Amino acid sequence: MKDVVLGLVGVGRIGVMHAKNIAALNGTLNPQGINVRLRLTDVAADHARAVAAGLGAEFLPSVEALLASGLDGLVIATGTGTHPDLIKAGVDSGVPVFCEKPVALNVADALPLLGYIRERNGVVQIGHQRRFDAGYLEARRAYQAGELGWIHSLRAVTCDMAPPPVEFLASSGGLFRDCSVHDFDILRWLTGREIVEVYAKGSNNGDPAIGAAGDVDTALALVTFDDGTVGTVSATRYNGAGHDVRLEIQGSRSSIMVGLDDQAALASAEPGVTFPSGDPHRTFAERFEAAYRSEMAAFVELILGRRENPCTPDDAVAASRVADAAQESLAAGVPVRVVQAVSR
């Protein structure tokens, strides 16, 4: 039995979710001869100790102590502003790193970090969990197999049931950077094409404090790909029907939709139609529960050299470039070209 020791920094909402998923990995990886052990730390020490105790994990008092304890991989689930320094610390310690998106607060801050990682041959996986969702995986397979023909339209939707605290929104970078960046990433990943232009509009009909914080509660972006294909990316903080994440791909031969299941947060207006009849998801954690588990299992496989990196920092920054262009377009009211990387 091979031990894989993971260190986790940050046990807020998403950090606790990752901690639970890591603790549960042994149920799926033990048959493969892998035993995963968890160590964690957080500045909220009492809370972190309680989380560790509940999961049979080990609490350590600092990031430095965590890295010095002999890890096989580092998981970062702290606030975005801390990501660059923690990624550097993990790379410098010589272990693979998993970090929640985004790489940094903005692309300008992320670019030096990309060079830092490359120069030191660092291994860093960024957390874009939709790449592990069964629906998105099937849509990508169908597209790559030619079953859809050539694509003429894509429509991506991400709707939160209720907004997070305004204090969070004020430092999130905006709706496109915080929320729609997942759609921008998945569109690039699924099509294999770059988004070259964005034209965005937004509105504020909910809490006025969101507008006062410099954000919008609802937005729509028209995106153009490098082959001329067009698509839309929409997002809102106020979808009372439930957490709604979908992607519609229409091709010359066939069409497919991700997220159209019995828990979809919508209802048909057609007489006699009762689908969907299940309880809608309320949060992203419920909607992507299985994807988050698969994502962490993939990180262990990456540590063991059994798979390639499923989401590199360069991938994540490419999606952030589109989000930056969308935020710029939203502010300026005109289409904005996406700044492309010099090299990939």
Ligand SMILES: NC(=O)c1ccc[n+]([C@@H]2O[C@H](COP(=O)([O-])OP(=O)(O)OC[C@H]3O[C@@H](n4cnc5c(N)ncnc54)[C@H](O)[C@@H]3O)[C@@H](O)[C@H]2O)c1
Second form
Amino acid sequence: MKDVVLGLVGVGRIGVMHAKNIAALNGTLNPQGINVRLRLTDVAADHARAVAAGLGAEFLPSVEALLASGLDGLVIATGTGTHPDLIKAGVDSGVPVFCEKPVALNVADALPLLGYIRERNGVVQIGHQRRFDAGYLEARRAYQAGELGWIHSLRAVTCDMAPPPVEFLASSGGLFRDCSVHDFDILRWLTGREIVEVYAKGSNNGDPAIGAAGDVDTALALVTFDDGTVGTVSATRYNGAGHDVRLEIQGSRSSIMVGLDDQAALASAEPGVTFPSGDPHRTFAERFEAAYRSEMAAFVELILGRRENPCTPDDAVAASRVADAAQESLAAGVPVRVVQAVSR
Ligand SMILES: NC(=O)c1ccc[n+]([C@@H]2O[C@H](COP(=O)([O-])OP(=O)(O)OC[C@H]3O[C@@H](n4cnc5c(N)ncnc54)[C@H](O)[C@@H]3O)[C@@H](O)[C@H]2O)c1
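With the form predicted on its own in hand, show me what the form predicted in complex with the named molecule looks like.
Shown next: the complete complex, the earlier chain at its head.
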């Protein structure tokens, strides 16, 4: 049986989930003769040691020790500001890298990294897990098969139930960069088109600490695509009904909605309508549980040379360019053009 050794740096909110998913990979990959082993580290050493012990993984005291231990791939799940240096370290050590989105806090910080990776033939997969979600995949298939006709309107929604810690928000780059970047990525991926202009508005009616940290708790962006199609991308940190992620695509022939299942976090106002009747998801981890698993399995397949990179740094930076424009529009109060210098 072949061993694939993954090193994971950062076991916070999403890192713990990736660690569990990596530990669970052997069940699905074993039939192909692969045994995935996990080594992990975090500056919060006691916490990381406990996570490792709980998963039968190995704790290492530093990123340097992790990289020196002989890995087949590095998974980065630390805060966004640390991504560029850790991606470089992974590329320098010659192993494929999986890094959580976004590539960097902003596009200016990400651009030098793109050249760095390219010059060294680095393999870096970025964590836009919606590309593995069954609903988004089906919507993309339906559109590409011509079943929707031409798209006249798109409405993307990403709503958290409650805000993450204010310390996290203060270093997240803002609601559009942290949250809506998933929608910007999926809109490009699904339509195959570029967003060329963004006009954003936001509000702060929740915890004043979010405003004091320079962020908004709710925002909406009007996006215009390169063929003139318009759409909206909205996000909030305060959606009491549940973690609500949907995409409504209306076409000249038919319409489709991602996220409209029995667990959708909304109620019908129509008399006698009981759908949806299930328990709404509460977190991104629940909503995208299957997608996160598939994403990590895809990284192992990428390491083994069995598949193409499902989300390159260039893809992710293209979405971040839209997020940057949205943050700029939010601050300036005017529409902002998106400069897409990166080709896909
Ligand atoms: N794809 C998604 O749906 C999704 C969801 C949530 C977060 N994220 C992204 O994941 C990243 C992490 O977010 P989070 O919410 O898990 O953050 P977090 O603050 O909960 O966790 C980060 C962890 O990294 C550790 N860490 C920080 N710097 C380190 C370093 N240099 N070396 C070792 N450990 C270090 C911290 O101690 C902490 O445990 C962010 O970039 C965020 O944008 C993606």
